[in-house]
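Next up is one chain by itself, shown in structure tokens, the form predicted on its own.
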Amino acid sequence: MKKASILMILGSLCLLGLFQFPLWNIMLGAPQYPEPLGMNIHITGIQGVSEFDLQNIDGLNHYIGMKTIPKADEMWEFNIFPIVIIAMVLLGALLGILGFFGKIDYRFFLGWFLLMSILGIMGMYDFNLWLTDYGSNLDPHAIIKVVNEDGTPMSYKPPLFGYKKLLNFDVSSMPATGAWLMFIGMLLTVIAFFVGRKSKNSVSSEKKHKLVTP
């Protein structure tokens, strides 16, 4: 159980990487931009991949009626996400410590993973809602208006995950370093669950063997 508990602690601590590295990355490439424009989405705000990327993206968005990229204080998520991550790190570390000293069993490790998974799904759902609003809620007085074949305004929503062609831009949306650290951390907690279960089964088998041995 001690090995499992150490894995649980290490897994939860991996989430701290989200404070150093971006969670998600969106890149826009086009012939007129030799160097693609990009934005890194952190749990504390949105930053440009290069110094003037956000300024250039906002300049392009202005012509087609999209909103400017929000500042950190303009989205409640950037205030809540850091608190949630810290809480999950502390909870995971506490469970690992309690497990190390035999106060709880391995099933609590799986509970942490399930809770983190639910929070992650909720976060992705919220992120997708923002992308939809960002790409679809356009200024009707925009300089450039592009419509679909049926006459409805074209949506410039970036993909939640993967690649998409928007006008002459190739847009990609992918997990960044922070997300991969989070995935690794969550995987470690699942491994901790199975290591803990194996350890308990081994102890139970030894006890049974001692009881039947004369």
The other form holds:
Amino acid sequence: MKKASILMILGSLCLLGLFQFPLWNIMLGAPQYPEPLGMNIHITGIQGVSEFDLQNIDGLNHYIGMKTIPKADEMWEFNIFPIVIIAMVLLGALLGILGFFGKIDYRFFLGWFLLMSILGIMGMYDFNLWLTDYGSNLDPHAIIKVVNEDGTPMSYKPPLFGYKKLLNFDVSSMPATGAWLMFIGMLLTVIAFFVGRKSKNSVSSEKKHKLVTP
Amino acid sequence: MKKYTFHLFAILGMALFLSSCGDQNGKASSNSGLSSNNAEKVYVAPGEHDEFYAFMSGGYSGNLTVYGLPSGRMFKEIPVFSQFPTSGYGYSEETKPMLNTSFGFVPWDDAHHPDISQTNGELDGRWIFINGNNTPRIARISLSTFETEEIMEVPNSAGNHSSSFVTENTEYVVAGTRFSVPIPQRDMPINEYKGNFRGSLSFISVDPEDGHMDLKFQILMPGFNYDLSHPGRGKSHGWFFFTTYNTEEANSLLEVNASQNDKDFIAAVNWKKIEEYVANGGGTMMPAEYAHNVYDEETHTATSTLKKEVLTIDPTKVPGTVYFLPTPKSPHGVDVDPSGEYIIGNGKLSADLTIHSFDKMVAAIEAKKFDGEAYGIPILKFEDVLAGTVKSGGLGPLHTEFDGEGNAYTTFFISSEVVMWKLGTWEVVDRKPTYYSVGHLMIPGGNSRKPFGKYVVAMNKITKDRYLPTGPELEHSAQIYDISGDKMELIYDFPTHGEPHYAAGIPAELLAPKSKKIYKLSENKHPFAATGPADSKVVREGNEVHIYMSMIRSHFTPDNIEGIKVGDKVYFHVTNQEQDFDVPHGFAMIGANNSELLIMPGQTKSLVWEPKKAGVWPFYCTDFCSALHQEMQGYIRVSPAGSNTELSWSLGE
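Now that the form predicted on its own has been shown, please provide the structure of the form predicted together with the partner chain.
And the full complex, kicking off with our chain again.
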């Protein structure tokens, strides 16, 4: 159980990587942009991959009437996400410590994982809502208005995950370093759960054994 | 029927051609194999980059052109000494001071010898220097912005030709005079030239931090013609070598009168010693007038300062600093091999090359073995300093470059060829014709301690039939030889702009990574910049109107301006708000008596317009910047002089 608890602590600490590394990355390449423009989505705000990328993305987007990329203080998410992450790190570490001293059961580790997964899915859902709004809530006076075959306005929503062709742009959207660290951390907590369960089983079988032998 | 006969002849011709191919037993096929191999050598596939940059002087274009090697593709023309309406250089308020001289505004020059800055004798790719020959000037060009940053006029000089070569650590960029003149200038009979005119050799220091130039001292030499020069390197670092002709000191019909002496001189100048002498307070300050023009990258503006004096050195007062090395037949180029031992005199009226030995020269000086003197300057004995002679069999050697592998390559103007020979043994290894009458040649790094000996570029003076004809006036022609093998091989021809006198090449990897992409708006310190649309405004001061205008895809702010009157002097100060690579905007005003402006991202440029007629006059963006480029336009309402139309400006109202 001690080993499991250490894994649990390490796993939850991995989330701290989100304060250093981006959670998500969206790249926009086009014939005119052999070096693609890109944005890194951090839990604290959106940054350009290169110094002037956000400005240049906004500059292009004004043709199709998209809103400018929100600043950190323009979205509540960027205030809430860091708090949620810190809370989950503290909770995970606390569970690990309690587990280490035998105060709680390994099943709490799985509980943390499930809670984190639910929060993650909620975050993705919210992110998707924003992408949809960003890509389809367009200025009616936009310079270039592209419509689908059925006459509805084309959406410029970037993909939530993966690749999409938007007019002349190749858009890819992928988890970034911070997210990969988070996934590793979450995986560690699942391992912690199994390691904890295994050690519990072996301890109880040892106990049974001891009971039998005298 | 006629057509039919023609076809018949064509078939017969083909048959003949094919049979002749067969007769040569595969010789023709091996030839075609070679040429396709050469095609591959110069072929740079679409999207691929060249291996080298080549900076070709523009000669009478006054500018510097940037090419790729081996493709021969031209990338840019950098305006240096000539007005350039394409970008507004020399027309914009910011760059007019760049062309200021003690003679006033001189919008043209004859640009000759580019040389790239060096550290420890190797190309370092910080700056490139080039000389203006006609109104003596030296320019320094940034190799991160590829723009001219500084121009220094050279006083007491005329025909600034033995320039602009840098010493091993870019301590100095050196400028020598081709025409000797009265120093200081005065009204005197021309035929009293002999003994009265002098030639100046100018040492311009280069600040290692920002490259800023300062004319440290001028050596006042006898009144010969100082034709070309090169620094010593390695062991001869600290010396500078200048060729002379017209040691006869003729002042008329030089063609004949300056070709009488069997030998002229190479002047060897120990500049380290003179530097010491100057540091100890030596030299005479002489009144002079020369302009020093500096362009500031942050204000995007040049300033011109008129300097009033120059430190002159009489070489006879500083013994042990200048010697003459007799060199046959009016030598043109003087080139120093990468080791610094051999000083090559290219006697342009001769068949042979004369090679002097630096070690022998030092020994002869120490032994004081002189063969008389000229105007107090000791002449060394020809035999004492001679290292060897290249008996080339060609005629009219002009310039020599080196490949770093013990070979030298010399151009022969009269016999129209490049001759490859071995340093030390002086044997001719190979010779290849040029088309036609080659002047300079260039190997990347070929005048440094570390040449990149893969290609030789020959710059030919005569083009004739090399390309499709374009009337009487033709571009000059360059040719690339592959020298990676034992012999030279002509692999490509390409036309060059202006008249390249010399060129400088450098591996692309040394420059490309630090080539600037944009100017940062946040670093723009132009006093009239509108770094955001909110800064846009129109200010009247008497009859001067300053328009602080910003531009971004795809509009100007403001784009409607009223209240301008006939007789006003209108300054457009236009700032490009873009911060994206390769998104310039242009600015053109109907009836402007100057040029357009081509403004790079983050840059501010100013154009003056003096409206002469009442009306509503448009301006527009000249660079197809975006899909909405054609919409990027504006109007200015010009009212008659004395009317009281209110000054107003707007966008989108």
